[in-house]
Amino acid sequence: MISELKKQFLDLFGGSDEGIRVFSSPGRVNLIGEHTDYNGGYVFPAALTMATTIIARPREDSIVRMAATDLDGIVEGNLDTIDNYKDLSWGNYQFGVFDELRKAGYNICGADMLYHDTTPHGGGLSSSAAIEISAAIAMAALGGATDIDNIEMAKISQLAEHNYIGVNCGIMDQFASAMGKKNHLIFLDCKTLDYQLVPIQLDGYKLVISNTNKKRSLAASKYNERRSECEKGLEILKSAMPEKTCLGEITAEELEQHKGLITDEIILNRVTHVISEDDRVLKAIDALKNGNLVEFGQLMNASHVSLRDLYEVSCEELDTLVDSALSIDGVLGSRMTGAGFGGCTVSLVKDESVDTFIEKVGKEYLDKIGYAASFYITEIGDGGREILD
């Protein structure tokens, strides 16, 4: 694939292959711990082998030219007028990253870049984080950085979304894309960024991602609404626990003790989801460490119920995929993953049940929803890096 991409690069941008370098960063799937990241809680994602790959070559000027294998044309911008590209339909995330790299003191230079994405867009698998992390590592390296800190790349990419794109996202997506490791999940404390790599032995099971293929028109507005509801809940609970700075610091026992303070049922539901979801992450880690995939699957199922009923970020399409999945022998667990209102589910499926899963879930979804879902049998891969020959 790399040799073919280099050929496409030279066809597009001309010149020689001197100075060409290759960078990659993956999408991610979150196995459990949803809508906890911006509440200072715990998440448990994995990097995928679906990724953004960049073929890049530095330039002598401040011009950046970018193309993608699945898009027509070349997007061109000047690093000297970097604020001018916020409204690009494609390329704005990259320019936001370049802007934050410069603010952080990195030398950045003009470049020609060809992007190749295998992470599906709009499916909740963080194709945007894959683009951001690969762009950050590529531009830092082209500018002369040799010892690149991937955690710093994750922070820079998150700031690009906040400051350039205008999305007040959590850190999970960028962190998982940057720091993933093959056959490991990442247990991340989103408040401190302390993390552990936890091995996962699937032993006869596969992770199957099912994509609703629904356009997620509600996701952004509802995300901001949920975030505001959580902030209101925290402020109420701080009247009894003034030392708490985020919901992630509040235990299930503390919530039980003080939940009477929250008289708004919707606010209580949101807070209850976040705090119980943090507890599920901790139990999921123990389940994996004990090799108990059955318990892990049950926690996935409980997570989906909470996201559906308490946090209310599921939808008919996601629920159809989950309900259909759980009717099949050999499925240990299934849940929505990502922001919700569309996107994907992730299911833990016995090897010999995978074909039946795709056939039956696909048929039931098409019959009920009216258009097809897509399915990906995924592996857990490495995080952002330069690919060396």
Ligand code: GLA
Second form
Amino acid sequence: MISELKKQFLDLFGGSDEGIRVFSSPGRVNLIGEHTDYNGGYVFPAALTMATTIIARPREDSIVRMAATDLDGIVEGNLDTIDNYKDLSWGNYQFGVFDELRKAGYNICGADMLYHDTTPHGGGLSSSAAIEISAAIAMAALGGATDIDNIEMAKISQLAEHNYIGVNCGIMDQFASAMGKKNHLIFLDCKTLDYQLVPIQLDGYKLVISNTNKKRSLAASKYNERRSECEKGLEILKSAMPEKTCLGEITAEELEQHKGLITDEIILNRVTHVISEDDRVLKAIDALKNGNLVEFGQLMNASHVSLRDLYEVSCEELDTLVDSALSIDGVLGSRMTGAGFGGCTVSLVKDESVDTFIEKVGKEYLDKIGYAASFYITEIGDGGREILD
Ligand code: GLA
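Now that we've seen the form predicted on its own, could you pull up the form predicted together with alpha-D-galactopyranose?
Starting with the chain above, the whole complex follows.
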């Protein structure tokens, strides 16, 4: 595949293959711990083998030309006028990352880049984090950085989302894309960024991702709204517990004791989701470590219910996939993954039931929603890196 991409790169940008380098970073699926990251809570994602691959070559000037294998044309910008590309329909994430790299003190240079994505766009599997991290590593490396710190690349990419794209996202997607490891899940404390790689042991089971293929609209503004609702909740709770700096530091018992302070039911629901979800992550990790997949599945199901009813980020399409999944023998758990409002679900499915799952869930979804879902068997891959021949 890489030699084919290099050929395509030379057809588009001309020149020789001298100086060409290859970088890659994956999408992610989150198994549990949703909308907890920006509250200083826990998440449990894994990097996928679906990824963004970049063929890149530095230039002598400050021009960046970018193309993608699934888009027509070339997007061109100048690093000297980096603020001008916020409204691009494609390429804005990269310019945001380049801007933040420069602010962080990295040398950045003009470049020609060809992007090849296998993570579905807008599907809740963090195709944008895959683009950001691969672009960050590529640009830092082309600019002369050696020993690139992937956690720093994750932080820089998150800042690009905040400052250039306007989404106040947490760190989960960028961290998972940057730091993933083949066949491992990442247990991440989003407050401290301490993490543990947990080997995935799903004897006899697979993680099946189902994509609603729903076109998402307003997801960014609703996302930011949820975040500010959590901040309001924290402010209120701080009147009783001034030492708390984030919802992730508040236990279920403490919430129970002080919840009377929150008179707005919506805010209380949001806070209750975050605090209970954090608990579920810890229980889920124990369950996985103990080989108790039944309990793991139940926690996934409880997470979905909480996201649907308390956090209100699910939708008919996601609920249809989850309900249909849970009606099949051999499915231990199913939940939406990622921000919500569309995107994907992840389900824990017995090996023998996978074919029935795809057939039945696919049919029920098509009958009810009117267009088809897509299915992928999760393969867990490595995080962002340069690909050396
Ligand atoms: C999106 C954000 C993440 C996280 C999830 C919800 O994927 O980018 O930071 O908040 O939603 O868990």
